[in-house]
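There is one chain below, alone, in structure tokens, taken in the form predicted on its own.
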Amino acid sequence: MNALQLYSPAKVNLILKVINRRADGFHNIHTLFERISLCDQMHFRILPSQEIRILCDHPGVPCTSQNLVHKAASLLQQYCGVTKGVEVRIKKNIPVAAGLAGGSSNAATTLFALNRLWNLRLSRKQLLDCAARIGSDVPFFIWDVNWAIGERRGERIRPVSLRQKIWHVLVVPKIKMPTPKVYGALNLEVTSISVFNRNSGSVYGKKRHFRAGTAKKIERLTKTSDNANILIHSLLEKDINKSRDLLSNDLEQGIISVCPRLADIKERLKALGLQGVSFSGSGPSLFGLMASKAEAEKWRSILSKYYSQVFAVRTL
């Protein structure tokens, strides 16, 4: 096999709780990932040399070593001593820098593709180790599941047994949101008070670097885990109204701080009658939870009159 074509899906975060800022500059989070039907198309072709060639006509996508696709391919070359190269053609359908993890998904798809094309025979655990070195959202796509809880930086993944496929209308304002700047706007102090239990997903506190309000923070973390479980249960029960009420994103404060205009856009969507409006990731993408495909298509038609990037999407 010398060539391969794969689809690279986006994600949304139905719940995203920011726990604390870590000493390494990242943040611990608790999030419910959903993989959605909005996908990039990627074509891979083996090159005889070690060259990594990226081709994409989207102006916002770098075709250099800064691209996560390049980082994924380079990492595998070093990790496995590969002497071959690859040409990657990317047809972008996922908006860039929109909180939908398009770049992370592209990187995960590259790991999958090159594992096959270069005949590396890496296990999922090995691919996950590589993915975590590339970016926090990359491991979610390596699991190849539609639903999962993400913890720590988002790289610790717990797949969720949820077969439901739900619909959304997705609105993506043409505003680039730098993720570090959004997190930085939260102005969180470095703490190490909370970690997740690997087995149960419960939360407990370490007795070091405690600050005022620690007990309240630990209590909030417990509620965070409970909220995700309640949302998963409401989705299982197909209770759309309750599910809409449970959507949340702690990054909203940072998103609006970086771009106050996004607060006006969210309020406008709500004024038009869209329910359960929430940001995905670090924004600027906003989505509403729909009861059916027909409702999603209806809202796509309505909102397309006001915004140029509107999609009706479902769980993949």
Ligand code: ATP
The other form holds:
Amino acid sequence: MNALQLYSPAKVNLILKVINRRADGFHNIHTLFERISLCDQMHFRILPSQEIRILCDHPGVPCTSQNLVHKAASLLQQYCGVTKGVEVRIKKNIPVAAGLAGGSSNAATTLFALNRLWNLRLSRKQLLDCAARIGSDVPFFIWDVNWAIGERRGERIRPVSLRQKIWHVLVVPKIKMPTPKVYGALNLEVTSISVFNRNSGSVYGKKRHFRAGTAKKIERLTKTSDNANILIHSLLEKDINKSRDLLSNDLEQGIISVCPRLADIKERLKALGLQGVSFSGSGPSLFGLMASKAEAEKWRSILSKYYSQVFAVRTL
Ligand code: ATP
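Having seen the form predicted on its own, I'd like the form predicted in complex with this ligand now, please.
Now the complete complex, all chains and molecules, led by this one.
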């Protein structure tokens, strides 16, 4: 095999809790990821030299070493001593810098594709290690699951075995949101939460060996994980109203201080009657949770009169 064509899906965050700001500048989060049906198309072809050639139809995406696809390919070349190269053609359908993790998904798809094309036989654990070095959202896409909890920077993934497929209407205002700026706007002090640095300390782990004095932190973490658990449960029960009430994103305040116009857009969507509206990731994408495909299509047609990038999407 010397060529491969793959879809590279987007994600939304149904819950995104910011736990604390770390000394390394990153933030620990707790998030519920959902893989959705909005996908880029990627075509990979082996090159005989070590060249990494990227071709993309979107003018906002760099085709240089800044592209996350390039980072993924060159990381594998170094990690495995690969002497071959690759040409990657990307057809972008996922809006760029929109909180939908299109670039991260492209990077994960590249790791997966080159593992096969270059015949590297890397295990999932090895691919996950590479993914985490490229970006916080990349490891989620290495797992072949639609639902997962992300912890630490988002790179520690716990797959959720939920078969549920739900529909959304997705509105993507044409505003570029730089993720570091949004986190920065939260203005959090650096704090340490020791439980995140301990293997046994995950809120989803069975063994918990916490030091005395961390009770308050644990209580907060437990509440955080409960929110996601309750939402997963209400999705299982197809309780759409309860699920809508549980959507939350702690980055909202940062998103709105970076771009106050997004508060007006959210209010307008609610005034039009859209329920359970929430931002995905660091925005500007907003989505509503729908009871059916028909409802999602109805809202897509209504909102297309006001916004240029509106999609009806569902769990992949
Ligand atoms: P993040 O939250 O990880 O910043 P995002 O989902 O908000 O991501 P992306 O579409 O992944 O946004 O793009 C973020 C930035 O990464 C853009 O400014 C873009 O120029 C750059 N980028 C690099 N490689 C890619 C790629 N393959 N596809 C899209 N953007 C890419």
